[in-house]
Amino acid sequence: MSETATSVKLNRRTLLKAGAVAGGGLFLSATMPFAARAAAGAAPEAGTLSAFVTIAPDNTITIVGKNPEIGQGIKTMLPMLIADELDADWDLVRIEQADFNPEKYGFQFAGGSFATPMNWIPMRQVGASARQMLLEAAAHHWGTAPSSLRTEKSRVIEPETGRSITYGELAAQAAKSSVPDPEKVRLKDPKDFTIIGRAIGGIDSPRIVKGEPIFGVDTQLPGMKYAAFERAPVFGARLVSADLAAAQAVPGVEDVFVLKGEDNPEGLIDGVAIVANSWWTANKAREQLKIEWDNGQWASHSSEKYDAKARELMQGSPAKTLASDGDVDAAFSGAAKVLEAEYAYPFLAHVAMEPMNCTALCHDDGKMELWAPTQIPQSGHGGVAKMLNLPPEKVIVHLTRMGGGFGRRLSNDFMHQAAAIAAKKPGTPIQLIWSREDDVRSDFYRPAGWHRLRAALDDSGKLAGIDGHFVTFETGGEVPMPASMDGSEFPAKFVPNMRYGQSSIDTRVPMGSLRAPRSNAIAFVLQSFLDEIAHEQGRDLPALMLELLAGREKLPDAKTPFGVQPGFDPARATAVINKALAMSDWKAGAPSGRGKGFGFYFSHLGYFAEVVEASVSAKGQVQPHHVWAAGDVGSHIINPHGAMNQAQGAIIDGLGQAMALAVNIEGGAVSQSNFHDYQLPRITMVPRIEVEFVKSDNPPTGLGEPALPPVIPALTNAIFAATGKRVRSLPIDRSLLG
């Protein structure tokens, strides 16, 4: 596309640039400071995000989706924001996936449910600015005032005369218009939204249904070869020697070679690459490799030993205090009753349906070109450039659609491997594909964790204090974010005497973010323990929660690397709790043989309360029958279709984690290998799921994660209601329930 910039507007937040494209269309780019709380007027942080809109003479509108599409619907949702303020005819909108280009698009990533809060206002400003330019072009064309005109479905209309003109016909003239200040442009009243709030199917869904090749693994290039990469089964092991002859002799194998890496699993680690004329051949040839690994001390590590060490540590004092309010020791010394419980949860794998893959081509001039299904291309691009000692401009990354990720593709080890292999085969495109066994055994796992909790009840039975000791993992003396716990986790600040402490165990098991990181585990622990407290008080968890929240003020906002994050709001929490209770007819109880359980959590700026109705068979088989979920993610649900998919999918994800999923470490390696021993939820265990949204006067926030955490304690609390047996360790052990 050729363009000639004709006008530029710069202020403290936004840079808009308009230009004419070949054939007479309008091209509009927007660059805005990166701020997760832009919608709330927070001061911008460093970095930029961009959007591009092109209006062609034939009235088609092309909007570039800058962020990676992982199945969360962002490729559809962000353009909806632009298109609505533009008053576009959605049927004429075309969406293109952007490549990685930090100069054009700034920070491109998929994760943390940040896309909605980051883009709610900026994307709308882009659409409104383009609309204003079109109005000015029409006013010039007809010799009238812009205020006398209106827009509708990609047309400018003059109500007084009834005449109209398409955006396409105005595009060339609009490209000459002055660019408005996006901070001053008038945004629509929400009552006038025509696209925001509509249930719109995913823009790629028809192509997926037809089996079109749009995923990373579908990449095809002329002369392409396929690669497999054998790495040590034991985490942290280093390659000592390798006999490659037998693998090299397999028919169809073109090359076999050793790659030496670093200790950092995020980059290239030691291994052996096999390049062949088909992936099947490359993968089978791995069986012929004879490799000696130096496992060091890590081969002695196991889940069983971790568990024993954690329980030993929990009996002592925490190594670190995360938070402390009031006089916890006095609360316990004066308590009429003290409750104690220990909770635990395992490592979890991501197992995205599309396994890790990347296609790489090393050009003769040394330039490295990659086709990568990555959630965060910045780190992959920078890591590959550093690994190959290339200037950044010599590394090109094309973003492909991803078949899931759930946080796994925030780590770009597969990009490093593909690039390292391709660098050895200049001029030949190389597609690296992991087997499912690779995917399960070479993940960045949701960390396991252990919690010892105590609650002090006073003479009246009121909750006077909570003391928690959390045991987690560290690597190289540092506890990674997904293995950490925030000292503000509810009910902190809502119990007069509260203390959280932490100890850690050294490991080389790679750890990473999995959908609703930290929250997906800690919600189970804290909401289950609060249910135990409520039961001891002779009431239910919702009653305890509502008492803790009653009359309390919103907590202060907090500064984060992504902008200002709003503090926990008891009023919003109360609203979703009451909504979930009404939806589930909570006071009526459950049918005979079933139990109802409740769970609440504030996660990724979203408030969710959920009720699960479940039964347990005589053999301990758990069956969820019904889930009611109430969520507050702000004032608008931008795409109800995508929102429902995200909420229901998160709930199913959480149920699966609770009922069956665990990664076990034996001999320093993962013992699971595929779906036969890491069983994702089957359709027979999926309950009826009802989701309703509680609208609040707050900017919209993301939905990829917040619906997951509360469903796990809601399920385990339902099991207690049905059987009288507490679930304090995940996954649920059927033998303890039968």
The other form holds:
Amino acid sequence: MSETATSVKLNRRTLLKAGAVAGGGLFLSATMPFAARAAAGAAPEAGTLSAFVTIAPDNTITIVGKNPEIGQGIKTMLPMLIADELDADWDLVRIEQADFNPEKYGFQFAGGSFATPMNWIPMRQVGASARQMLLEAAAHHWGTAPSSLRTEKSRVIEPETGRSITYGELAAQAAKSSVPDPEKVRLKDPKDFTIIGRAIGGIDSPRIVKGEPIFGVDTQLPGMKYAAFERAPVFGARLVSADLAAAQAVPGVEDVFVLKGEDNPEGLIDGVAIVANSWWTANKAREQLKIEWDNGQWASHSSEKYDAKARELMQGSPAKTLASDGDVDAAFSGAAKVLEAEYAYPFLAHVAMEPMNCTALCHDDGKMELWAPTQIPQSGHGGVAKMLNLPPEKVIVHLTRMGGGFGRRLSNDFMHQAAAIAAKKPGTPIQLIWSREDDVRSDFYRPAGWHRLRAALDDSGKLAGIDGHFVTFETGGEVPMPASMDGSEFPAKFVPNMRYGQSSIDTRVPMGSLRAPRSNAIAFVLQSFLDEIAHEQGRDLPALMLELLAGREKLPDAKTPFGVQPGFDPARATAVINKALAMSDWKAGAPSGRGKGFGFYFSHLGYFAEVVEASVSAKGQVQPHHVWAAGDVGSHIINPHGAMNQAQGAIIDGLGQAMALAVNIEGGAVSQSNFHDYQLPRITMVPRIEVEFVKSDNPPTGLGEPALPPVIPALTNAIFAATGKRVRSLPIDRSLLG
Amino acid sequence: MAHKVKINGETRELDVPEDMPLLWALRGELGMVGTKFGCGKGLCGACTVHVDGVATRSCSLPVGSVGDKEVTTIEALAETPVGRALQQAWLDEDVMQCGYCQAGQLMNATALLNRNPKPDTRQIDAAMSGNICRCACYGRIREAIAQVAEKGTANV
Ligand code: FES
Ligand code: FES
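Please move on to the form predicted in complex with its partner chain, as the form predicted on its own is already shown.
Once more the chain from above appears, this time first in line as the rest of the complex follows.
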């Protein structure tokens, strides 16, 4: 069996190397090939884990943060793992952001919540190895046995004599010791953790509150010019001709030119670039462009037509079967009662706060240097090299902190654009910035989808079968991962007869991963429908869930789009459900005028059960008042600060999506454009949120995503509890509630 | 045309068209990139600066209309006790995730506490409702402001 995302350890294939650094420091590096598919999006099949630690004579410890930071806290969290086993003084730890260098750092990536499980043991092994080398150096120095020594806060101490020595003083000697076998170094008993489990602030935060340049868009280079890129409003359109003269004549504009791209939104698409002495000027000039686009067949596409087509398809039989357990047809023919419902959800945009941007410089020798806020530098690097016909070593990518990602920066179209523009202006650094309108209108959207569901109840009212038909999108005959499901989603395997089929509609709307891809939509559908079933049975959803889970075994490890993953564990699900019920005093019900709703979901290795208390005004205005969330993401919460922030953020994100967000296609283009018609949640909407973690005997897993999916059905189920009206389509339509 | 604008206590010369928004003059001309671009339409608050102490969206403020008013940006926030107290509270509460919106949040929160040192939750929400945080750090933004409102600025 191949490695699952939670079973990674340093082993014999690991290259653990130590050496001296100038001035008498110790350098330790670990690299290990990792054979499982690493994560969502365009992840390659193989990755590498790596760690780089330097201990300087002045006792500072520098740890390289190799993954890009999008606000998920990785730059702080991974070094905590190393520092704890090393018994480092956290105040003396420095974290350096790595540049893109796959040979040195392996796979550098942000997304999918997999960094935690993949690094939990290996990073600790690195820290423990370094500690062992320092212990040996101290023993050598004092002429004692390592076993008589202990470590604390970057010092080795001899308890018997009370003498101590800093790691920095030992570093030069330690560099001469032999490197331990990482499989044999002893890891701490978790009760001895001093850094893991401590609420530690983000490593970059002190700089951020001062407004220091730290994000991609803050990149400043001497002589830098700014660029805007005009692209077709209609997805899939090609440029026929462009009149550039008026734009060129705007004072401050340096150059205006057409870029012919390919028929692939992940790379360079057709458009017009404007280079100017300020970004504002470039955008003013942009208004003067006259471009003729060939929209082909795509301008006729619209959300309305997609909806009509989907409703028609759902009435027929699915084009293919995703999964089928038991005898579904028999369950329905013997049913005493059949429930039926259609669910739908829209396209969504990511709208990361920092608009897409990239700074590029084409050197005189043709070398392309990029400063890129990207979640996946690998694919941008490769794509740019290919586009410009450059050998890989001639493309250099610097990683910057990102103002949010949410999956948007898994596509590197902006890197291609910046590089293509810079390639035409050798010697001049170019900063391409997208407007918010560009961002809303040229995203890789969370795919819209439709589900027709039927449930068979037998004559005792028991749930005997579920039959689902999912209508999704395909492009070029393929359903992309975020638009897919596989029929293994809960309650599959917990209902005796269950079948899911799929049909798809052709589109050119680009689709991509949005925080908790697939689950962010499917949780709403399945948990709402189960709520309908529970009500039909005269009980509530938690009661139905607990019955379905009772006495069941853990499912086997499964191959998923995110790699081989540990199977769903009913015991962990049951524990978080019970916890959420207790936290929210579920039995007591809601105060009058309000409703309480429940939702559970297992995604990205995390188990979350959530309860929302909400009210609906006479005009149909929905207000969530209180959210209780219980999550199981393993044995430890590495950084409670980051963990709480991620969980609360995901919950508000989910509430915001359900309440207001949709991207509509009209005439083949996106109708929304900025925050006035794509209304993100604001502080006034935010309810009280209580999150508790149920610790289980499992390796820690990530928190970027799993708290989001269940809050959506918890909210819509609360609306049903408050009003008796069932929300089967997102975003919530106020006019149906008022 | 050259405009003289007082920014963080210094008079700066800006040779830009008068209708260029202050945001782009700050970022592009002066290299003061702490003030952020989020929407360009006055919808998100990422670009908030103070103009004579009033929280103002620099993406929608033409350079030519600043006149002799005093502009303060995030780069100079630490020069006032309220600004410093809020920066510290932001770190104590570990408010931020990606951090991109936080310059605007801090500028707006400072303007709030300058005019109302003891806002209640409702007043905090009302004052901060123009600032979007895509990462949704709202709970902690509330807490951090409330903390400064309660403790005051004596210790910073
Ligand atoms: S950038 Fe000014 S309000 Fe959004
Ligand atoms: S912290 Fe990311 S947008 Fe506010």
